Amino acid sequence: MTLTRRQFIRNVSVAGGALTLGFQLTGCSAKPLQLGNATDFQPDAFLRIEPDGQVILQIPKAEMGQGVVTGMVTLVAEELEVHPSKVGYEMAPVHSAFTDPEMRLQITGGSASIRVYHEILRQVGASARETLIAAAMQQTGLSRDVLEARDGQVCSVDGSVNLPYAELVPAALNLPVVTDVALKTADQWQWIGRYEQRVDAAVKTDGSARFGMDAAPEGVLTAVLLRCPWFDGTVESFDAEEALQTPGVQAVFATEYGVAVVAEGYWPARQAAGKVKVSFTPPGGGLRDSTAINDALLAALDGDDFASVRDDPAVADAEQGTLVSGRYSVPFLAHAAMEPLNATCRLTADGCEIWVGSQAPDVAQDVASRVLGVPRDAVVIHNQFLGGGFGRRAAADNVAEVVAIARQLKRPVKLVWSREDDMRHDWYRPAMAGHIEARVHADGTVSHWQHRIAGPSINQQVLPVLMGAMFPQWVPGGARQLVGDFVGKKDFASVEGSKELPYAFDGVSVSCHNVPVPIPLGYWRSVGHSHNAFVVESFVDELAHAAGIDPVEFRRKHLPADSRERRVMDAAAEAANWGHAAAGRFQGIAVHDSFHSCVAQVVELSLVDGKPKLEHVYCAVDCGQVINPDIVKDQMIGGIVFALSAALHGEITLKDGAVVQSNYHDYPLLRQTDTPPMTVVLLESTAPPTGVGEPGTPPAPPALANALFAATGERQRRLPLRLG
């Protein structure tokens, strides 16, 4: 079903005095929509005005320092005729009116949050605004011709009318909300574009903003929870006698997902926990270690059990040209996001309420529902700031653990994960391998690329759980994972980025096979892009080098003249002034589309003693029409910082079934002196905002390494990189 901004707006609702704009989406809940009601579990609309003219927006989607409240305010504002500065937001509750149009859950992820709402929230202010003079209107008795909306009022052009908001909100309550707008062209666009403060960065700044970790129901106590090294373990006995011991320890208990110690604080808990002794089932078979996975990933490259997911035919013949082939593989991940898991849970009369950064709070509530026993609208999710995303917050084992806590100790509690445990029981981004060749003629032209691709399937497992969601709660969870084991056999997250080639070659195929493997997986920053990028990118450099073609001018051949991948690696280029770096100074490009925009990156390294040094990083994107340039900027660098840590140091290995890896001395990030200076452009355009949260990453780790063959001659085809 495609929704209209009409289709999407559809009710009027009163509360508390204010004016009161509500939502619903065909075929969702018939729950009336209100706000200012803290009482009521209704959830609210996306805007509301108090009557003192305080303007409030709801937030459908998780802020975790991508800027999307920042972006949103600012189109509501535009509309709004008000400063972004006084538009006040909360974040929004779990309700089918805030269900994303185009994934149908509550879901913060495929850098869609300002892409899918640009419209819809334009038109939310543009509605308000013109409901709020068409109570002018009715108040004057003036015609709307000489009305209009300025810095949160409504003024006559002659000046003699100054109506604020609030002395307009009492009439506008008894209005139908204006819905058939035009709205503000690109030349009257006072924010949109310009606005270049981050909404939220004052209670960021001193400290009041709440993330799940501040959240303190009165009587909480703090639990933390002794898992199974590897996945698939439970508890087959404990001994806690000496934890019990120590001081300010309440309960060493276990549940279905390990053991748990609860405390007046954390520091007594992780203490206790340390002195808890602990058996577990055995690990069972299969791929349990990095050998036997990557052995398994190669093997699958030489089998013929492909899903075809694009097969163009070429007009070459098969046998013309010089053959190039290279083998690729990645690891596994992890999130590493600098606020580790944790999750408050209060029991109520009926259900309880969480307190939580989630990136999918229904998720969330489903699993909690599922563990408690209760329906869905019994579970109140607080939706918190997160610390870092990534796509790991859209799982919920945070919150099953907690509600299981809370069911047995019957007190508020709050879990925290250390950062070991972040590390080590993480959803993670998946191994890959991929073997591709394509033959290259004497005028430089390419035919027959062949791309297969071995990994295990993300959706296989994941989808499963999002629909625990999506569906009525009486679905069973064995007719959900049909679902996800269809997906896994062509699994559109394996594959995208490489079957979505730019490039005019002579014939294109693409397959993939999955590899199921006993380890969570979960959505990684650009998710299947983060892989099919660098492999894609790093064996276009290799065609170009056996064409003997500049790479730049190799991918000027087979992009066309009008492309916006010719127009950012140009731009890119530019920035960079390619081919003329400083001696000692090497560099490598790579251009890709994630997520609706195009992102093209040079990077420029040295060699110091063998070793490289990061010099500088250039990038330019093309999202579209840019809401809030910083933000575009700062994403664009967090992507590429985020990119080249993994690219640089990112690596989860196993053995006998669990992680190896326990935290940033083994699984290091890119610290502050090693990341390299960064140009961003931003090309103009006049087309919708398109994503920026994921697309800055699938660029980077191809442009390294091919900036690292250009400095040695040594072709990197594995991550992390290795030199020698």
Contents of the next structure:
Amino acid sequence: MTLTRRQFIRNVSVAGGALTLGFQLTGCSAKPLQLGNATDFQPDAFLRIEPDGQVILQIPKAEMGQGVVTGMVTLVAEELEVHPSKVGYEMAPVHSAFTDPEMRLQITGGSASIRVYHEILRQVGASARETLIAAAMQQTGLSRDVLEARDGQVCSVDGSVNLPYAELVPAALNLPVVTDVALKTADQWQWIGRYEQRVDAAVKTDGSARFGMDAAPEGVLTAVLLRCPWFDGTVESFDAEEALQTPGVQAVFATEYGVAVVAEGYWPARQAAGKVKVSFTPPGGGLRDSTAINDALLAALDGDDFASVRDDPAVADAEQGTLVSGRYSVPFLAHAAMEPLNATCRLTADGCEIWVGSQAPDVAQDVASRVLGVPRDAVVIHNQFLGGGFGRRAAADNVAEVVAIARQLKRPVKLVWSREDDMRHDWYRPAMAGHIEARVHADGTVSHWQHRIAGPSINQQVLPVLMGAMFPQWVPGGARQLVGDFVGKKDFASVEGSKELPYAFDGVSVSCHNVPVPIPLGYWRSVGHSHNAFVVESFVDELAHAAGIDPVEFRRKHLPADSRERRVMDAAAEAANWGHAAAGRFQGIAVHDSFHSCVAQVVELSLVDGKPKLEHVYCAVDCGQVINPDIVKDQMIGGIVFALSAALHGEITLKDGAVVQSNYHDYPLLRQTDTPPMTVVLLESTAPPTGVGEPGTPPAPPALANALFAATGERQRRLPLRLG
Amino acid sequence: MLAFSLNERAVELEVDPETPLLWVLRDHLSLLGTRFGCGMGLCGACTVHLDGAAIRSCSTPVSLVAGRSVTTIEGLGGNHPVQRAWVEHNVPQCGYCQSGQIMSAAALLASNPQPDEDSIRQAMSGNLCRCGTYHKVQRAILSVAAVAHWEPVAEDVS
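Following the display of the form predicted on its own, present the structure of the form predicted in complex with its partner chain.
Below is the entire complex, every chain and molecule, led by the chain shown above.
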């Protein structure tokens, strides 16, 4: 995992506009990056040190609670030899210097930020440090081997020289940046693996943190949008006579996305919106009701039009052993982040400025430029803190809407979605169905594992949007859709977590079938893992019971002795005192790999008056080298709360093509009173860091379903689960 | 003209009396720390204090606060024991719900300086957190309760 020097330069070097990025498919040329002042020492796109010594890091990823700012600050601070609390940070502008080298977009997802950037950012810190030391060498005439960087200063080992970075900035900015640097070894780390304070905790505690919702350019008006309840309708006609009489209302007009109601503030806009009479074009064909969709998914499982994603031949005789089968299904889910979607737009002479909390600001920029009909460079994105993302804020439908409104209004405008808008116009986790059958043999071995997955492809819908920002804008939408349709036949998002089984089963085959629906779909925390882990780990439990073997013992039998999964599962089982639960307590286990990490969880229940009650969740994770232990634990716990909300309550249903649920009363989340105590074990590892934002989510639903089976003897194969 | 006390300062403004306090704070007075989450009093992101008690500002018409005393997250001052505990325990993740969590916690501690875990859970159950910071919320409140000499702030004992 060592970057060559050339790769490093390709990733980070944009100083002076001399772009050397290898990836040039972004089409329109990127403007040279201009951050800070000419008197700042700016060794690369990520870092600058101002004349007063203030260090400022550009954060190329969205901070949506996962702690990426703290993680990135810690990595840079470690090598730069400054205390992490002294490192300032800014949300990076859209620029190819910040394009994720793996995903080819400036996107936050796939739990990839620290995995992809940990070495790059250490290099950034080390490179700045060595250049500052070079400046000190020039200034003092001392050689490199008698100088060291320590706590924001360059010091001589004999203590005679102590130069704060501030004093070295003027010299450093005239020196060539030292890029050939040695990174500190793990035994030299002060902060990596130890730093516990979130650097954004204070601003998120005193009310001063600014989210997209808080953008307030001068003279801004507030808009709300009346969208068609079904997803393929447009405005046919509307009557705004009464709405326009509401005090404070400025304008009511139709856009391609719905009828915009603009007022001085949210309240008059929302009040007036309630008085607009709109008719929309009638819904088209296709699957438009949840029950019809569920029936179609189950029917598809019995079809034969499946695309194979894995097909290992079995050695065992196909007639031997006991055939076990299970048919599972999961519903559509909403993201329901606490901050309803919003975006603010101000037109400029040649384009516009957008304030938004986005997981993909380059996608937002591309979408805005298309709506406005200007080059991408004419759109400036000011990325904000995200009041939750979970995948929802990788889409830019809110941005398209606000630009369409601003284009007609010609005044700065903030579009605010209501909670109802947010619930009813999400890009949903698709409903999915799965059928697995396998043979269990007398010795507990498993053969002929056949897993069929039927459901709508996310990437058939989403990739064409993302590719809009990835490719030059002259690439036609039809071509992007063709790629989406092609990927949709074998969508990796549909099958992830099903084909990479950690178990040594004999003859594994996995295949999928795309069932398109006229409902917007999107990435939802852990994406395909969110449903495939439920199906696979529930079914492994079924096999264990069919074999008459304890579920942990059964998994141990099939997980290679030296495997990461086995170590993680054993750690979770040990934390939970598996097999020795107190009287009246019932446990279920699940282990799942996702985003290069491995997580195992044990859910423990009791029965109160015959009704299951969550008592405790035990979690073990191997995510490679931990940067900030407290944040990793929080991500595991948060991922479990997110998963349990879905497993116990989450269900979006559709009627006549429109979403039925509207707010937190009919799409409930776990509350303080519902959340059981949890224990998280971080496994020691010196391997490079892997994902933590999503991997905590997939194992919880199957661990809960398995605990319910242990408690009640009833196997539940459909989410959400029923408690009693 | 509607008059009330906001963070210990007198406020007067012309506004539709039906306007929820939340939107008066955000759109009229530019106090942005109080958050809009659901508009129905279901999530608690908009929690502020009215005469020391926690209320949902998204479903409180501003006419109801006339002549009374409103405290928002900004009014806690940043150095309130609950805020200090929040930073010390790294409670926030995305942070969006935390103004509301903190206002609920401060109101709880003002009325019950030594709550046990169960009363904390009950008192905080109106505040949703999609990131799942509930354990940290609980721990931070317990840490404040454990400091015996902590006195509720003046606003809360009126």
